[in-house]
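Single chain ahead, by itself, as structure tokens, in the form predicted alone.
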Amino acid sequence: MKQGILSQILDYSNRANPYPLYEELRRTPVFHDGEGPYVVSTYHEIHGLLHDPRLSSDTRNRGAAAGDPLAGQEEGEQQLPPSFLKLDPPEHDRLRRMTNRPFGPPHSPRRIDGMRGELGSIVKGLIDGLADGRSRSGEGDGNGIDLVDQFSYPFPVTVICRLLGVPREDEARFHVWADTLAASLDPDPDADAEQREKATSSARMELGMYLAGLIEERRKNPGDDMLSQLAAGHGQGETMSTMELLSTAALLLIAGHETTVNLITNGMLTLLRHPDVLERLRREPQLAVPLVEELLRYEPPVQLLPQRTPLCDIEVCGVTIPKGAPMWLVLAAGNRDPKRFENPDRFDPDRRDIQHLGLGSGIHSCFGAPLARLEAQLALSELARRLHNPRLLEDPPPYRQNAVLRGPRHLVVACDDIRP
């Protein structure tokens, strides 16, 4: 194992294809180079740790993270209390339980499926916009459509706005805040760090003030949206404070947005590289369901979880990981572990038993998984149906700097026509 394997994984020059590095990493299932994080990269070990109550998601339980290159990456969120994503039971369970009541089963079983028609309308409108843009520019192969800026980015933000109950006239403001906060997760070595931090802080404050006002309005005049139900609470001991509500709403916005953007964009890139599967999806839209599951294995939107800490000394594959040590669980490496998946580097939407790690597992499995899956299924099947002869204009495309939330920053394609 090379000493610099973690540096190579974080190196932008390897962003387009980190999988050979993950293969190298799996040769040492628990890698530690003397300082920094303990890195776990094999499927069965990651899956077991995601279900292990001895592992904490609360960084306050972490000791000195000397040498951890991802330590302190989210310090800018200190204005709000930690979201349940970064808490352990029982606080995690209380907040997640309250958030889940208006979001999905068993209390709101039709919340997501009931949005299917609205999601389809949003997708249709965005693709219509692509067609209008082509008509105005008369573009051919020399230009192209940026599926990230024109589709993958605006789609999830609009969905989150509708879910939370943001008034339509305020959605444009929400998009600006979401874009600024998303940019803060993607370090830009060429940007002015001070200006960037100023813009991020301003967006975070404006969003917080807006949401606080919306929460108070929903407490007085509740609707059938998710924010109204969260603000209403559910009996004694089951009410979120305003700060907890703000933290939860921010989590839904950022986590829900980033995961879905990457899932859709990685999905289209993979389909464009596998034109036979793309054509099959156009003819068989029902293929979208297993296809998205294979995408979550093959090109997961979240590559690794860098915030795990043992609450006591634990042993994994013969290696003792001490209490308080930083740990990384490399989901994308586990998803291509040949000890778990046959021909793991092959994209196969007919693959059976796709028990992937793409949305995590255990108590911290992706809260928005049902929504992300439905968004990706509708988006990819409709893009496949309506884009006639789509093709990449740049492969590999330029990627985002972020090694954790991995996906193309732009995905420029040309097509002969956009079907109605």
The other form holds:
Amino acid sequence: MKQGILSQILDYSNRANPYPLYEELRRTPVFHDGEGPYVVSTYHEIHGLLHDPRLSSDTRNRGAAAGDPLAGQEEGEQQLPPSFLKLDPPEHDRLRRMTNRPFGPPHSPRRIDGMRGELGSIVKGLIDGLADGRSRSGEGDGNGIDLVDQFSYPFPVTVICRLLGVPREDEARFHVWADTLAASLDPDPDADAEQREKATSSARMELGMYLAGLIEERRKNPGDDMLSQLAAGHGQGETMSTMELLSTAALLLIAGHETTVNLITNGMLTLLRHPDVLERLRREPQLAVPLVEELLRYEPPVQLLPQRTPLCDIEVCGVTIPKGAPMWLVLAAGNRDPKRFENPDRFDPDRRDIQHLGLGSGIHSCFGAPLARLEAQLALSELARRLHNPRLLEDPPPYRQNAVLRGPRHLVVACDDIRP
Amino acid sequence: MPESELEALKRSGRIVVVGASLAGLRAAETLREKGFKGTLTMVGDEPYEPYDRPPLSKQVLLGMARAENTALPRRRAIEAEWRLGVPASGLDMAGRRVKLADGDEVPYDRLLIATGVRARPWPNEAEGELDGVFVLRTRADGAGLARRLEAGPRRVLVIGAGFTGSEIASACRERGLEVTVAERADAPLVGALGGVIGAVAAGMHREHGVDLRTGVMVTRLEGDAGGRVRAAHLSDGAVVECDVVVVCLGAQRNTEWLAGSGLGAGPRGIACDAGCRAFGITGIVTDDIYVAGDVARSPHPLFGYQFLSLEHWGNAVSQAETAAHNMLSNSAGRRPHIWVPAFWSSQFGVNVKSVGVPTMGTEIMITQGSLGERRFAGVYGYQGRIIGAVTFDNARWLDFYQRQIEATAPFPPEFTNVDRRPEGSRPVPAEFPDPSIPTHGPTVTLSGYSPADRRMTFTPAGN
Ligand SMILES: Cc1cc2nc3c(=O)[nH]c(=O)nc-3n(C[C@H](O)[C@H](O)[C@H](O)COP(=O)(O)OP(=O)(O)OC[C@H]3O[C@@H](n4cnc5c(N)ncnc54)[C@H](O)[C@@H]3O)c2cc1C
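Write the structure block of the form predicted in complex with the partner chain for the protein whose form predicted alone appears above.
Every component of the complex follows; first up is the chain already shown.
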């Protein structure tokens, strides 16, 4: 018997190219297979649901008997109150608003752009590191460079450290905890599960203690960083409790980290498969802006949102989704809906009408979007400029297990030279 | 029209657009985009290229943008003949010509009228001419008022607390200026959003230090010996000393130039069908004259085919695009303008948005958030259905409410949703002012008996 389409999507062997499955899925805009989740895969329906106040992001509203193969996959914050990602208004609004004050407009309109120089030098340092590695191993070609381990992973963590105000000397420790937590989101089936669980929980514990200490310290000696400003609170009697601060910091760390890695890696993979675009980007670095938008449509780092729950029976395309039922909103399928985008399977950075779902939409739309965009723009244009004649050594590359946060686990490339 | 005629129009026809602002420009761009290669003439009475008005009561008054720098971004080149600084003064429908005030005449095969509205002036002309008395509609108004605010007046008086008046008061407070707002109704924004929301708006004014006087009218403006405004007298006997007065009493349609032309144009605008084709006074729709933007009045199927005239930015854009499309289409290819009305404003740091037609609503229910926190979404009900919605700092949900309106969803809403508070458990009266005020409607009288000598006379009622 043919395997159900949802298990095919989750099946690792389809990870490299789930798009034909999404195409099949779109034929039934609201797909429901007995026990499982209600899966919505068409652009307009997903967009509508992301703006629908009858849907909750709080998994506590999910019915007990809910059969969702993705349930409980992305745990890791159990000891903390839920972050605003998993809350509804008004709590969501309050926490997101407070988090936004030191991060973006109207209160901090220059925070992200002010990091441009610093981000540039982090990127430069990492690419210099790639060059050093090559000369040390004395190879010109051959083994190649793993862009995931050597570039896409360390970059966003370093950025988050700087944003939160983690002292430079602690960054290395922070990286270790962050990587352990990230790995727990993408379990390697061959590894010892118990071992991994132990490592994860001790990393979480140590990181939590570290952050709690840092928060205490920043309450006494506030700096210009986000953690200080979040700890200080801002007028109107709004302050975060230490627990809320910890869960917010954990959210920034995990969400900011896991998605940017894939955005950058998917981006390089796509560019290597479209050498003409890569060459254009090398010559016109400003192409990075529309290119990243198209990338967010074409290969979004978050493929689907598994945690919305209807608070009452709602009807979508003639299907009644019952109260409390699990739902998946397959953003990546909506992004390639031919009813919304012309030639959706074409990667076209010149596309003009591009309101994609890559960063979600509505009140939970990606909080870190301005930062993620800038990180990806800088990373891709610099890689394009400095890697001379880059080429993929393995296509498709090995993917991570995770079907939700989808991206290559390794991206091994060779190049003739690394330009200064 | 035979296909060949349409092709000829596209290739070498003459299209004239009167009113070179938002609707006029977007229509011109759409015409070119749809392959119109003929002569395009843009007639505008203002001397500038098309500019954007919403910033005039927001960024410009805050000193964040200059009135001179609000030119509308161009979507594409339109290769038009610009006749700027010259008003159109008449229309010869039979001869297909637009008359200009400088004596010129411009022939057309298709005409688009987008002459918008102008600010209703202070009714007493001499008082309105005192130095320091402003209205706010044009770039020149915006520049003049911004300069005056820059100079630090002692007190600004805003007459009328609709959207524009409220935005001006908000900008003044943000600049630290003393401001009094006089409003005839019991609260700001009552006309657009009703008394329940008006009470919230009143709270915003007062909390931000506006001296808000409601239920009063300004009866007289008083000048000093130098002809500068110095005080205003209110109907309750109070006198407000002020050196700047901004008159925000709504708008009048720019249709006088069409008097006697035979077009159904009057103080309520120019009636057109849902495809933007203007009606003649006979009630027969024209083939070659189209209308778009603030000056238009068109039937909306979703709202009982009521003729709606909307002074909304988004409406002007969408109606202009539809008009342009239809100007170049055969009857089968024409599209209706069925834009769901939507409006935004920003005042006292709050983002206000509405969709649908709140003014048709008899009841309101706060479905999300709370009035007290000034973060909420509310829906308006009319005869058992949702007819409009408003949000304060909650705009990301508005799409949902728009679809509810489009689907004529039942009111009061039956669903459960996030952030529903006790105050949202049942509807309350929306508290719009009594609609039985006299209208500015034109009159048509009929005379004669036999079909051949039946005559129709159109009187565009005075203001
Ligand atoms: C201060 C201010 C703030 C606003 N804020 C908002 C907002 O926040 N949100 C929103 O949705 N809308 C807002 N609006 C409304 C919005 O600007 C209008 O809906 C829009 O400008 C309508 O465009 P239009 O082209 O139809 O008319 P207009 O912009 O009025 O243009 C008509 C043009 O025709 C010219 N004209 C008139 N008669 C003649 C003639 N006989 N011959 C030649 N030319 C003529 C006029 O001078 C004018 O230039 C605001 C308006 C103002 C004034």
